[in-house]
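Given as structure tokens, the chain that follows is alone and in the form predicted alone.
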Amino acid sequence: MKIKDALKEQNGSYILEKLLNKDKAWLFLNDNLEVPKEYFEIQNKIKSGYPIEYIFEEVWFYGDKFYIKEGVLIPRDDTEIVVERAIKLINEKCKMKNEKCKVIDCCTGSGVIAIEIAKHTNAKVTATDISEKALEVARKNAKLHGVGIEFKKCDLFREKADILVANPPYVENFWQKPNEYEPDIAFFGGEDGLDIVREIIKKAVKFEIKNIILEIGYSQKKSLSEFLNQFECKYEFFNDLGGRVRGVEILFG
């Protein structure tokens, strides 16, 4: 197979790319060249399931490259609506008090939340998670961009903060992962998903965490509306790019 024959191919440019450490501009003026064979293979590995992002152990979020490997829950851009609600939360907060702000990032998996926290923000960022396997590339991923962060092996949290931020495991249990290589536990949130969020909750409440932004489920707004209808709080939901219900800001007291 020609490089321009590769190049019409889902993925074929980022593949060459990568094996061949060249750069778009050089595939199209070589595009006579045949292509080395670990092209088809790679190919063929994507084709039968295993994700991209794991192959070359990197995965771009919020315009920024993070290591990833497999077992560690792949970050998506849906995520990045949560991020950016969390940023300009804490940023108007530490204002307000005029000093740095304590975030906790909980269920961190590779640290991609914190890490842009911590760049955008003057907030002091602790990540946690349950997974020795994701401490590891978000503590890895928090040195290659530079960033200060405490992270501590838990479940849950285990401390008081003033700003909470989450992206826990939410997926119904019924639900097909998109692929077997990613981790059930960062998936599965219970019969209707919302287990891990109901406990972050309650926990916050306990620590008396005043500030509050989940991802949650398109389809979770009721259910999630009746849970925190207990509660003296507001909150308010709020929508991904498309559209859908992405997250929930959450004010006790």
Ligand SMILES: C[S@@+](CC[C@H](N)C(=O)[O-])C[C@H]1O[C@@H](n2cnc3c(N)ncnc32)[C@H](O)[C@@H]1O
Second form
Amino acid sequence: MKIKDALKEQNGSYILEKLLNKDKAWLFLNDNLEVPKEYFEIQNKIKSGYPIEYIFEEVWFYGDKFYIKEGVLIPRDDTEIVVERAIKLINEKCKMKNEKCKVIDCCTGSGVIAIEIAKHTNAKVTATDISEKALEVARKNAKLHGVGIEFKKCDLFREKADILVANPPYVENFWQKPNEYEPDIAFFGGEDGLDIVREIIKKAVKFEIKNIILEIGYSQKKSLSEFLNQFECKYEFFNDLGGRVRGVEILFG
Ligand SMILES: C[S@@+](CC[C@H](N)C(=O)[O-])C[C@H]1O[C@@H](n2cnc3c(N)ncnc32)[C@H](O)[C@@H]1O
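Same protein, different condition: the form predicted alone was shown, now please give the form predicted together with the ligand.
The complete assembly is shown below, putting the previous chain first.
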């Protein structure tokens, strides 16, 4: 197959740029050359359901490149709206404090939320996950981006903070994962998907954390409102660009 034909295929340009270590312009200028045989192996792997992000061990999030590897959730664009909201809230709150704001990114996975917060605010960031594999990737990403984050392996979190941010597992157990290579533990949150979300909120109350921002699923607004109504708090759901509910911001006290 010639480069010019591969360029018409899905992911063709990206795969060739990576394999040949050349840019798009070079590919167009040399589009009569044959593609290397590895090109077909990679396309077949992707067609069999293996995520392209794991093949090249990279993923883009919030305009930045991150390291990723099999067994750790691939960050999704949907989460960028949570990051945006968190950065805005943290910068507002931090302005009012003399000392640094303390932020926890619970369920950090590859660390993308914690790292973007560390890059765009002057908060002191702690990131937690129960998976050692995720923390390994997150630590590597923090190093790549030159930010100081305290990583902790634990069940949810175990300390006080000014603001808690999380993209926890919130998928209903009956759903099928998008592929078999990302871990179950990153997706499933019980029958209605909200088991871990509820735990996070209860724990935040215990540690007197006043501000929480959580990513949630499209259909969880009603059940989560019912749960939140038992606490003395204000809350506001926020939507993605398509108008679907993607998260909730909660204020206690
Ligand atoms: C949906 S992923 C989010 C990853 C990352 N924050 C992102 O947005 O791409 C959820 C993460 O929660 C972690 N996790 C699941 N249960 C946990 C628990 N009880 N305590 C801490 N982390 C947990 C998983 O290992 C996974 O990395």
